[in-house]
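Take a look at this single chain, the form predicted alone, given in structure tokens.
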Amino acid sequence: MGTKVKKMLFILSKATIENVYAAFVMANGARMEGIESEVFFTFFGLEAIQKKKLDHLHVATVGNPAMHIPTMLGGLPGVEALATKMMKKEMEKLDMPPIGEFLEILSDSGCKLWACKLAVDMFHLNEEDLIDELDGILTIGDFYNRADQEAAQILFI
């Protein structure tokens, strides 16, 4: 029995490593199942597609209940760097590509990658600041129109 979902659209608003990998794994999984997928990068999620920042993403150690450490400890110097190093090491063990390579894989698989116009304007970015694989800059209305079809799902990450 096949899936009834035809298209998955992901909205990524945070560029912490755990959020970015979650969106990318789900978008890639959709493509592997023959489902269309698109990722809309908005607000701080834009850092995942900025050429200068995508290799420097971190794990959120403060205010992240999944870390199972007191928030105060998450803010201590070095904790975020240590958690980020550990996460990258674990992802590497699972043969997960680095963020930049993952974006290339998604693009090559047919996943559409969109930047939010409002956020691009708010952060004073230019298209040249963003990855070459980007399919364009859209308003949220344009993005919602891309979801306006039967069996499309939007997921906010």
Contents of the next structure:
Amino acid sequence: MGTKVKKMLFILSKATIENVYAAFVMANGARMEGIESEVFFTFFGLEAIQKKKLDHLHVATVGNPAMHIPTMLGGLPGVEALATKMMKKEMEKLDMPPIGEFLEILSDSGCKLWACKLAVDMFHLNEEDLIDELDGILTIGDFYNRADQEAAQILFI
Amino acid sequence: MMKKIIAKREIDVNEEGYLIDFKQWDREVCECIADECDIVMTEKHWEVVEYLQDKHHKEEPLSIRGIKKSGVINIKEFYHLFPGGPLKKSTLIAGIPKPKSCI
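Right, the form predicted alone is done; let's see the coordinates for the form predicted in complex with its partner chain.
Everything in the complex follows now, all chains and molecules, and the chain you saw is the first one.
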């Protein structure tokens, strides 16, 4: 019975759909296993918790060999949007929630959601630009303190 | 497959303790499994268990998103009623297989 990991803490620094979902699926998966979880949104990861931006995230078609699209083609107008549309359709088939709904699920599940203070200042954001479910704005030091317990793991995405 | 004594009866379970044959499930078995999970069944617990069994019998996959949309219980309450992995615990108690979903 039980698991050795008691708490998973994720630092999300990117806002491509694949990175955001990776963090969210793992954070949610932890809660579903009875493991505590928290997500710290920094740099471009902040896009995933900005009310105006979170519904408009894209997959990366350039510099992503696993997409099997030549890099030159991936940069053409509309290619990224098309790839994003296709990926969202596939995710909907698997009953994966859109970003906004996923954030609600995480928050309701007890996963803590934090914005990075330095990045918030750098992008000139205010609290009202960020989702209502946000638990607060922290420095990296505050976040490390939250990891200061037995069997806690920090993962950078 | 293993046999486990639940509510003074021999019940077929898998290695994780999930019931193999739903016909062996009843309220008494349910209460005994819940007790092992330190859960005391309330009316709301029963409502959730019935919802999960209904979904299972209709062969509809279970997920946390589905719970959100269920109209039976919200996610916060669900975590509160079944602490330590709500979908895992609730399906164990409901006598149905553990969901395979990652979401």
